[in-house]
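Form predicted on its own, single chain, as structure tokens, below.
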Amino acid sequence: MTWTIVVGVKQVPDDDEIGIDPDTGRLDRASAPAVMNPPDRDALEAALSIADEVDARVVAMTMGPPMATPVLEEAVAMGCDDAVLITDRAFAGSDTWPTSLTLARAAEALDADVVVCGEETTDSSTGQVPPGIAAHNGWAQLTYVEELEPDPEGGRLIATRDVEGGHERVAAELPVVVAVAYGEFEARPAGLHRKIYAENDFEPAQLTAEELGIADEVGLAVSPTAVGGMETVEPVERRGEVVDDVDGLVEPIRGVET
């Protein structure tokens, strides 16, 4: 059996040139130059590390609009076999519900075995996605993940988890979406015959919310999240004071105000 196994990637503003819209209280994503999203790396290299020990071919997918086309050549260039652009202006203004319907539903649309996604994007940090995926379609998941092995014979995909306090061995069956632990999976470095291909050659396929069937379920009225405001919170005033032994402290604390 040859596995699917389909990343989630994202473009993002580069967070450390971003700004927030004083008016709508979103990020101002004209103002940053766009980047992939620094988690998503790691998902790459766990999707590309399965595919080295099992027979599986490998699909990058993105939503976003035709200029999020560069993420999916990165990823191309990093090893992928084929790359997925989701793209509609139904899907403008989606949060984190749409956002996972849809992948879910391009994911079933894709045959995915395994879906791996980084555990959050630095635009807005939720690490609600890879759990919708899976949600929407009643597939296992495997989140907080740092080590995989994959069990071709067992239908099953073995993860190492970070949990409180240590850590855990859970084998789930496929299909199943997996978040992996940001840092965990150093990417590899792209070749340079890849990086040729893909920024020469290689052209998406894409997918539209009509051809998934989610036209209706998709973009900012059906999103739940609403800003509520926002402030400028003023720094609280510290002081410092230096003792020279631990008898010195005692005074000082008791004059702290609570």
Contents of the next structure:
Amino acid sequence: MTWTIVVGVKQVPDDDEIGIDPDTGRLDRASAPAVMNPPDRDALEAALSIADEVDARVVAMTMGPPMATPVLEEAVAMGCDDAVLITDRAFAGSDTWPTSLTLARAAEALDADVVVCGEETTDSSTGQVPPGIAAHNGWAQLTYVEELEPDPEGGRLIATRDVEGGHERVAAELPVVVAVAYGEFEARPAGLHRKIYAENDFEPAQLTAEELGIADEVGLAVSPTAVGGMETVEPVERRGEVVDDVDGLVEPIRGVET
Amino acid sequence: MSAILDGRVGDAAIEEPNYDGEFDAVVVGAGLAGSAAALTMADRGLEVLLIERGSSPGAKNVFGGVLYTPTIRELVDLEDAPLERYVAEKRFSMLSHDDETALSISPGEWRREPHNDSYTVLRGEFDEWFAEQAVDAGATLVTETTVTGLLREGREVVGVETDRPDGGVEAPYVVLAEGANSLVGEGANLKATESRENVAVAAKEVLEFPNGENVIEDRFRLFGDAGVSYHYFGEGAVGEAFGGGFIYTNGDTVSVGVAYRLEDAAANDQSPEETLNLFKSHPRVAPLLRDARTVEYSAKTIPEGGAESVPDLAHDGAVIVGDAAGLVLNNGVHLEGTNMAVESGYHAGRVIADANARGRTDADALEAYGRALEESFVVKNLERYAWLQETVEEDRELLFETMPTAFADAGAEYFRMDREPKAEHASRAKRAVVDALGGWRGLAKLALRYRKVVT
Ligand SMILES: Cc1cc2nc3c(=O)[nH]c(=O)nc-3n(C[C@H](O)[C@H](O)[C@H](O)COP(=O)(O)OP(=O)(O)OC[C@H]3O[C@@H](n4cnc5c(N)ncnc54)[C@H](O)[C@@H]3O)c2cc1C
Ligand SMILES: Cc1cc2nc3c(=O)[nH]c(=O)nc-3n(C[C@H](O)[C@H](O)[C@H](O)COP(=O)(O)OP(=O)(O)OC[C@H]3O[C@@H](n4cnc5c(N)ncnc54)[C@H](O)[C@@H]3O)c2cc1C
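The block above covers the form predicted on its own; next, return the form predicted together with its partner chain.
Let's see the whole complex now, leading with the same chain.
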């Protein structure tokens, strides 16, 4: 059986290029060029390394505007066999719920056996999307993954996960959603011919909300996230005091007003 | 596999992409020379692959600089080009450690179109734009890719090897436009490594003025898009080394730099950065840069061997253009490489297109490129100043230390305000120069030796 591995990649503003406006002292995101979310490079490498071992097809997907196409080209340059742009005006204003629903439906439509995602994005960094995809589809999930071992005979994917205080080795039945730990999979460089092909001759496939049958389930109106308000917190003045021994510590702490 | 992707056109899995033989020419380096060659060939219907190691063309480019546009104007419409300012004033200044004697030139003609074809540019922006023009004409640009060597069949160059996996690509013609640090051409024995005395090091900073409006206009006495190029030489500019310093005005920033012979830099045990800092703190330079903030620092080499160090330009399947071919004029009065880079890229592109039409890739067929350059201003200018380098080397101390001080002393004497008659001042001023320069005989010899710089 050929595995279909789908990789979620997202376009974000380049962190290295986000300048600080010297006059206002604010972050200047608008002028930063868009790049692939760096943790997604780890996701691509993890997916391609599975494909090195088992018979598999690797397909990159992104939900975003047509402007996000370069991240798909980069994915194909690195070695993905194909890529899908999931784009629709209806998606505007989607938070992590409809975003993960959309990606879940797309993964289903692509007959995914494995979905690989990055740990989180550098622009919103919720880390909710990969578990969201698993939840929407009722698939298994493996998060904070540092190593992957495909088990094609058993139809399973075995992962080494980073858990508090150590590591855990678990096997999941396919289909499964994986979120890889950032920095654990060093992305391979793109081959020359693939890079030329991806940037010049490749066109991604496209999917719309309609085609995924979720036109009414995405967008701002169905996004449960609500921002109650923004508040700038004034820094609290800190008091420092050195005490000679442990016993002397209790009194000053008691003395602190809350 | 889902039906969505079945048998889709553009599916990379259908066939592993391979571009061997798909391109007529590969150009190494998307600088001015490379993009000019790519554009010229693409305009003539050739399939061109332009390979650049930087994240974008010009991203790694160190340059003063004034872009000289007589040739580029013929190739592209400069209307939308990211030009900073036109050069309205050139100023040549001799610095001792604390004196300055200067000559300023600002012809009215320079203030009118086409502004003597001299514009300050930021190469990060200009090179990206220029490469885009080549892409619009049909060339294929691939960035973040370093050419590491040439593919050969016998003597013939048949493609390039890059630092990427599956990194070789075959094409009948290769244009080497890799700039002064031409590792590919040298590695393939198409040119000799430039000897130390023929290489200059350059350090450059781009500075901005965070406090206040119109600082550049006010400090450099400018209106609108007018700008300046200030050139400095003498001990106060680059110490005892042979070379000089410069200040160019961009739109909202200034470029400040020094360029001097690598050999001197090594001998003097002083880094380019230190030399630049000393220049910036000279009492006549510092006020121009007061309250400025550095936004960019870079260092690079400039070939300055002149006509004699130009290598064989045509090989079987390959040509060398721009700085890689040593096509830079750097003699104290002129620092010109941009115009020669574009001119050479244009001729190379034209000759390759002709040869391609005749199905020829041999060096004999590509020799026409070298001949075209010889007939152009490029080689003529290089030959005209070939003698200068050596002569200047012999007179180094005199030119860069003695003369700046002597002229400053003469000026101080001539205009001295005291109770002596002016005739006394004038003769002391004259003596300051004449003595320093080896008496009247010395002065006459010197004038004779250097008259060709300006005549
Ligand atoms: C209140 C609120 C309002 C928002 N409004 C908008 C809006 O108007 N427009 C808008 O575009 N976004 C909006 N967002 C952000 C956006 O919809 C999602 O939050 C975001 O796409 C996914 O969340 P994340 O970046 O935190 O992903 P994470 O969960 O941190 O990402 C983990 C991994 O999931 C995968 N992944 C995440 N997003 C995508 C994607 N889009 N395509 C493919 N793979 C992906 C990647 O592999 C990534 O590494 C909003 C977010 C909030 C909280
Ligand atoms: C400090 C300084 C000031 C100067 N001031 C002036 C001035 O005021 N006026 C003027 O006319 N000239 C000036 N020059 C000279 C001018 O910059 C050069 O003559 C001109 O840039 C030459 O253009 P080029 O295209 O040949 O090379 P470059 O502009 O050096 O371009 C070479 C390109 O090739 C790329 N490259 C190199 N190796 C590889 C590889 N192996 N694989 C892929 N890509 C590669 C580089 O990244 C670069 O983009 C100055 C030079 C310096 C250093």
